[in-house]
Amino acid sequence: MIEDEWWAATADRRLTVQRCRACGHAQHYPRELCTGCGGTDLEFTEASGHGTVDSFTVVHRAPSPAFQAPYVLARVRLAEGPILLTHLTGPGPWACDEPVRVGWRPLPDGRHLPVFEKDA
């Protein structure tokens, strides 16, 4: 599956985005086609790990016992352009347009989940 390469990079704590070799468009989540030009010549490139909070919400009632509330769910626009749906970690308060940088939450299988914290 196309997203396997993205997840494999997270094992090394590398945040990647797909980039179209034809038009240069960067995108996330991984797809078979470029959302900019429809091309299929795509590669994964390393992202800077910096972005800004586009939107966020504080979840006070978790959807299941697997999640510990409260937590902050956010859209982060990467410096490269794509938007990630992610968690914000660290102390608040949070605000839109706040600069953030990637951090990593380990997963049981050796991969890591990208989360974002305030960029000092």
Given for the second form:
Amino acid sequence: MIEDEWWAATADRRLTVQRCRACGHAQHYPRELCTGCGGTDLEFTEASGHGTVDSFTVVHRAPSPAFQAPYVLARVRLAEGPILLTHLTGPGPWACDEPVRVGWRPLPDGRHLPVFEKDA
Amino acid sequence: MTVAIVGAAESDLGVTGASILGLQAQAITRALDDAGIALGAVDGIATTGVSRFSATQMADYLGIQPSWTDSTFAGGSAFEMFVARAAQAIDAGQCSTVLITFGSDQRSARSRSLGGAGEAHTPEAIFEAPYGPLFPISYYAMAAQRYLHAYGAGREQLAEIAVAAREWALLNPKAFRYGAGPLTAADVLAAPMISSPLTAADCCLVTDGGGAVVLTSLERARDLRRQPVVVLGYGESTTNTSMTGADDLLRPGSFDSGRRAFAMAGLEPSDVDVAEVYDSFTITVLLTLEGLGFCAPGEAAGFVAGGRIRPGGDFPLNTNGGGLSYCHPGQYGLLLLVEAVRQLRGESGDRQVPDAEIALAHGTGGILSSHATVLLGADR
Ligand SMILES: [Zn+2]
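Could you give the coordinates for the form predicted in complex with its partner chain, as opposed to the form predicted on its own above?
The next block holds the full complex; its first chain is the one shown before.
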């Protein structure tokens, strides 16, 4: 399935965005069609890993025992255009519109969770 | 438009110990009694949050076989959407008497969870849940953070929404916080931080509650016992389920739903005498006031200042105390309609807005996901 391809790339610490071969539109999350033109000829392309903080929130109450509050949840706008939900890691404080770059948090199954840190 | 609301009622509210269907039955019987309409005359049902087949479930429970139903599941905005669909169905002759109803036992049943209810096959579960967002609060928190950043606003300006809601609730004996005493901006800022910049006091209540409204043709409404409340216009916009689907957090679907509703009614925001705007969180109200055109983007923080939205102010807003201080049974949109109807009938007691003739009810569902605006008018 399309989501498995995206996650598989993270095993190699590759952040991908889907791009439409017909109209050039970039999108995330990956889909079986292009939200720009409705076409179905799509490919995964490697993202630069750079972006900016669209917004963020410090979560003080974890939704489940799998998470340890506090942590910084954010919308990061990739240089390629699409927005990712992610975490901001490293020392704060944080501000909207700050530049960030991708980092990787290992998952037990060999994949990685893309997170973002300050882009010096 | 040729359709009117002719009955309106709340179920018991707060901590009821009642079931969903029990609260529904309370709301329905009270609303039908208010309208002076017998259960057997009801041929349309719109509801959600009962079960997988909500309207069907209610029809069975009521022992009726309606010629029209709707169970659109769109969170808090569903009930304003139901008004639109019911008006269309009545106009089209598919049914003549519609019940729009809701009941929730979420406080008594302790069924609310911080993470929300996930479905494993959805993109949100696959791409967003690994980051542990609180649903829905973390999304509104990010909208608030962006709002503060983009417009140079302060948290105390968000807090004014909660402070004003409490002032109204102190005038409403049905309000959960009636008798709780006033709330200050300092109280809101000092409350436990949940998802910054929103504290517990920026968040709506978690209560049981429900309500029902009855709609029929305006022609028939004029022969019934209550002063009809006419459906003047409506508009909707559905935008996102994921936390990344909306490009601009500060331009939610209320910008479109409001424009559509005002255009249908042939009205301007300045024509509205009383506004009932979904206040899931304080930020929801600032964004919605801008979306509906009561002020320009970035101006709501200033617009609500100086007591303007409090009792006696020149922009009466959320006059029952809102989801923040009156009642929030998970999907609050039905109760927005009940209060708008009561204000237009002049039945709101100590909190009555003098000579209210045009009311607005705006529902917001999910994470600024679905938006529905209804304009109502007194039939004078
Ligand atoms: Zn395309």
